[in-house]
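Consider the single chain below, provided in structure tokens and representing the form predicted on its own.
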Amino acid sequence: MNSPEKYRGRLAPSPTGFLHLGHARTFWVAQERARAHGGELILRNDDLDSTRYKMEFVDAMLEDLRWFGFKWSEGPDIGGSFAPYNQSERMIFYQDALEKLRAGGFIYPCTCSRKDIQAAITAPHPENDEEPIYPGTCRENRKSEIANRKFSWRFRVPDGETISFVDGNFGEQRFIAGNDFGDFVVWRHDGVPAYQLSCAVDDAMMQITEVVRGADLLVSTARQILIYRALGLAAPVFFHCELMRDERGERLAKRHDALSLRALRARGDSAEKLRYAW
């Protein structure tokens, strides 16, 4: 944990759609854990996905969070000691981290597209992760092979090493690099840092002591632990929440408009009533 003297939790929504009830439940756990520890809750706007980000979702995000009963001590709307709290304004920090990873030999340029990776993979990717295991096509790229070509930066995982951590909800977690997850992108070919890098850098710089998020990101935690280690940063502790699912058993996503906080409020539901069901 980065700073044992003071608990610091965070909410880190992405403005790529309206927040739904699943987001609210996970965020509520984060807020309750911050309260239980007598700590602080920080709001960060993870707005790096320019292809899906819309300003209207930022305004709606703040409005919906306040309506549901969330309170934060630092954030893009009120500032704080670790500003800026919009990821789009923090590029200099991500670029610095990228250069440290490059200088340390932890990453390599990769010209593969998602289509290329899918075509090269014969075995299905792990059930507990949406990202297929990268086959290592570009691990030994020479400069001449990437000249004048678009490329992303990919983290070289230590094949065969077990990455373990104790989750505050699910207990001990163990993932084998190269088996449960492969080399992963830290910087996209369009010049945007990937989630794994930006999240790790910001959580460290904002001195987040515990990350509360959905169980779908358990494998991402193993990836981010490698980034923390490569950058010489102390990792926070983690608490992953069960995902909320619809009547068909599918996890909620932003396409579930009927269960967005905005829609629930419009039909007359109260935040207290929704929280009581938990």
Given for the second form:
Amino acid sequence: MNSPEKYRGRLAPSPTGFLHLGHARTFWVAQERARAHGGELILRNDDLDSTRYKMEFVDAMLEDLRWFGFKWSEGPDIGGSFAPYNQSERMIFYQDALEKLRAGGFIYPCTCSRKDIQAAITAPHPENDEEPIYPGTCRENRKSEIANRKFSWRFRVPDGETISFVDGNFGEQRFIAGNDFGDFVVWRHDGVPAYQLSCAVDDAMMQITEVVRGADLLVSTARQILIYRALGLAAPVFFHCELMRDERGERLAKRHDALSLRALRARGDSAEKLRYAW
Ligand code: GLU
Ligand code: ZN
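How about the form predicted together with glutamic acid, since we already have the form predicted on its own?
Next comes the full complex, and the chain you just saw is listed first.
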């Protein structure tokens, strides 16, 4: 990390619900790290998932972030040299990346439904990730088998290879492809780029130097490292944050409405007080 390049960090919320205290804490770490490095903080609106995304959440997201004390120097509301900052306006870049992955033989069409995958799985889920390991059913699909059928594109992981990186917070991380995670979707059957692809493409294109995100995404980072490699892109460095848990020890999720920034603010809490409690 002795490189002379300027630090560029990012906040990348998905407008699928109201932001809660858990998001705010991870984002705050991102902002503090950008500040400490004398760098920039970019806001990206990860609004690709139109089935779950609602316009009201985008406005609420911007308002809640400002209220909490976040400041960004590029974003959907203010523009910047790497615009657009709404993922829904960046389809062309994802399509281009998909085409490169396809031409390079890194991906294959998969016609499996969720049910097919469940039925084909013999091994239990790996503990560190929620996604079951894809059993590889479609790896050798022929063109005739996918004709006239809906399919997603899956990344063929290098089975047995250890993907390692040094996390800025947790230190050395090692994940074995095919074991800790399997072939993953980069393009959904409904035509929407998957998070792994859009995120890697944008972090690279927006010249993000460090990605700060929750520890639930450690395995996704290993997947994204494979995407960077396949696309010939340099990967940023990573800093994963401990997840916030509620009083029962459960991960905060968007369903914890009581801990949404909106609710806390309505209750009269100040952002300073909430931060002080950390
Ligand atoms: N939009 C993604 C999310 O909210 C970003 C995750 C990440 O930081 O990579 O889950
Ligand atoms: Zn399949």
